[in-house]
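Here you get one chain, nothing else, as structure tokens; it is the form predicted alone.
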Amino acid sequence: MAFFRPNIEAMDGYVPGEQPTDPNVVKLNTNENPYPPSPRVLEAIAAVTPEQLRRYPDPLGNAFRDAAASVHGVTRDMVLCGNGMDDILNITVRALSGPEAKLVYPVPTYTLYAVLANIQASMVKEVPFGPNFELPTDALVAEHGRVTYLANPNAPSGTTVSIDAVADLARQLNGVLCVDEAYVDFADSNCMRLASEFENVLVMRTLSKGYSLAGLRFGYAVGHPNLIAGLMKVKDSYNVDAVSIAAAAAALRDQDYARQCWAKVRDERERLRAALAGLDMPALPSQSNFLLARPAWRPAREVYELLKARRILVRYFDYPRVSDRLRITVGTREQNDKLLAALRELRG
């Protein structure tokens, strides 16, 4: 007997990444930051107080949405809270998407977008980037949907197109934008200034890889009041608990700690693109914390299989475009040189 609507008997999940329970893993395939976030965030959960835990919290979270409102110089009325990025995600696909009304994005790219659109049915077009992950403005345009997605930078290929040419979409689409700004704590740009210039953008950020927050779960979003207004109707009635509004909060007015943070993951980042090349295992120019590369001695798969023998976890698709390659969380040194090591015995 089935018991689920048509579409969801149909539908595969998302898989997440593997979360191992052995410590001595060495853990590159879930794009998590490796160093440790803000001392203040732990100071903020110490201070949360018994009476916060008994109440429920701020349903818009608003110490958040302030705290965010001075770092990136807009109002309060302009920022959503939610439960990770992936809430965000889904609070849009249920507010703008449905059988209707046409879900478009550029793959490959993050496959949660997918299993959303899934979820509600809606109407989904999947435009290929260009060959070399070029924006296709013009037929992501033509698709007329009431929502575009775009992860800037991309995921799984780390690249990014210029915010010139995000404004051009956004410029021409009729729909919403939604900019995906997961990554861009380790890019050199960003589109957050898209969000006040335009009334049709919505640039969504999480605190997951840029400040070491993955195990807490907070995301948020930037646009015009009205477009926060309309999604405000979706969302849960406390989607962020009490905990979270103070660390999140907390964590994003820290923004020293956290610039000294990407920058060694950047650097990072190049010296191993560096060494993986060095290695016949070229990978695309990143503007993230991960790295996309191509193994050119022995199928990816079996890259995979073999490193995870030697228990070092990197991430392989099975998808189109990407099935010869292997994403690889950039992290610490040590972790870094123990990959590089156990590729150098696997090349012989």
The other form holds:
Protein chains: 2
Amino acid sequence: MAFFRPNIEAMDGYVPGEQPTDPNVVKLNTNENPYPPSPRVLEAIAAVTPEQLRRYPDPLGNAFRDAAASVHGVTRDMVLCGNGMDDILNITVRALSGPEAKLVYPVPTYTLYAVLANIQASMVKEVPFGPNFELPTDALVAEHGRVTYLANPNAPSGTTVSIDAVADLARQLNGVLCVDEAYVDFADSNCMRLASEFENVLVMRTLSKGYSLAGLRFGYAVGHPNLIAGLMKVKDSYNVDAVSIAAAAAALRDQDYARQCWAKVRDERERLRAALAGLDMPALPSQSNFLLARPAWRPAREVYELLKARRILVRYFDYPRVSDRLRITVGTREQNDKLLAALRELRG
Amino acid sequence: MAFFRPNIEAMDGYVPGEQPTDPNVVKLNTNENPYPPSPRVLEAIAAVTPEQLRRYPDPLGNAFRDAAASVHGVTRDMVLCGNGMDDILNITVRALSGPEAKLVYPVPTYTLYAVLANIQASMVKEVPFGPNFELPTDALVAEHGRVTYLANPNAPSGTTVSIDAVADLARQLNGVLCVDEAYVDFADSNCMRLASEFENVLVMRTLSKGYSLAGLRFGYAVGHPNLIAGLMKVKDSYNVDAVSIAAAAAALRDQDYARQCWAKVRDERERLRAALAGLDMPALPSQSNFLLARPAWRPAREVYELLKARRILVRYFDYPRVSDRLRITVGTREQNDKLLAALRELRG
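Given the form predicted alone, state the structure of the form predicted together with a further copy of the same chain.
First the chain shown before, then all remaining chains and molecules of the complex.
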């Protein structure tokens, strides 16, 4: 049986992080926010009526688009809703890249870009980040990508490049620059204003991390109205559902609650980073809700396994520049303390 | 600005039916079920916890897969969950068709197939249905599609071809046969058993119509485990959310409630069809929850406009074999009576 396209037959598919069902596991492996979503979200879900379920939802998700327009100071026609950031990425890959249209991104980064390019049978070029994860602007520009992806903050490094560097890249590119800001809520700055300043910049966000809604699947992109209109042609007709639209709009509008969560995560991140350094497990400076830390005293894969045996899950990636490190989600103070205690024990 | 792939630049995008916000509109244009979803669905949604929202959902939606396996007498590994039937269609198009892999379907049918093929830049061949919407088996087989789509019941005709005819087609095809059973809950028979009998048959279902959950976005496909495993590589990692998985599983498990709704729709369909015939507006026999009716006394487009002015929405399609007809969703008895009264008045 060889029904599938050759590129699909040959590929493995993206492997998401483990989702244990045991509630006692300290889960620091998939970068969820450790705090619950805003109470406004639960209220919005409770208010969903049978009639909203029975009817097709708003195909454009305007209730959410208006919330995003208000929060980011843009217009409704600059916002595209997606069934998670994955859907947004998927739409852009299909609209902009292909066998004749190169997709470019700096590495190491979010491995889903490679998977989506593969599914699309797209021409693709990976460009190495600088030694300290500096943006390789000249090398990226030289590739003439029809679309260039930049995760900023980057995953799994947690590092960030400056707005000026991103703007400079956008200015030099002929194609579209997609700035994946999945983790930006935990950073000191963001590139949202570039979505208004450049007609080739798309800023992509998710409610999974900053708004504690990984279970809901809601992402969005902000860009020039022409860019959004073209992407609309590729999205599924009703790609976001009635419950999600209401819940996501409620979450985004409750900026006060979200900002409190972000501040707590940032504080814990710095505390955890200092404590890890004290355990000979230095981490890169991070602007995200995770740390990429290198245990100096034992191979990272072994530490991953030993932690897992103690019901503490972190993420290990077996690929270049990262395979000697662990990506650790910043948890609650209590979770982080459990991790630190286990590491202290393992280090001996 | 020419950022998009040429196939995307050139296309218009799928235009979904109008979704009026005025609750007084008699909405018979997008084939929603006129009855509310099962009370079990609302209970499932109310039971969603903050923790389920905070964490990533089950990537495979196993709670729903188990419900589908139980209802259809198949195994869990034969079920693929989707963010609406659109997502299922989208996944199959991307996995199976392309510039080198032909996508085939009989027409007139659901116009989204053409749109998705276009987005994929796929080779595509449309084969005409017979004069009374008979399955054009020989012509379909002669095209050697890598994937062949068959809406059964078909939209917008509402007509159905027999299980034996579908099995015969599956036997003769080398590629995959996707049987789009979006409307099958209102039919007297279905092709689900072919998903177990043939390794190249995928039976696709939605909860939008039969389960009154258009607003929730949930569809699924049933097929050979190898077929499902290949499609899994192409789906987004977390393509269905925690709320939808719980709600869809609850809806599917409440077969008693669903069957009562289907019976009411079927009864109303036959009553409406007889009444339309009496108004010189004969409709094809339908196994779905809509009728394709031809007003003998006035152009269909004009009748559509005149009904709309009376706040009654039906669907008009401006394409061959259909442009002299209106597609009318079967509503509640009260809604159907309003439609009939308006038509009686218009006919004069």
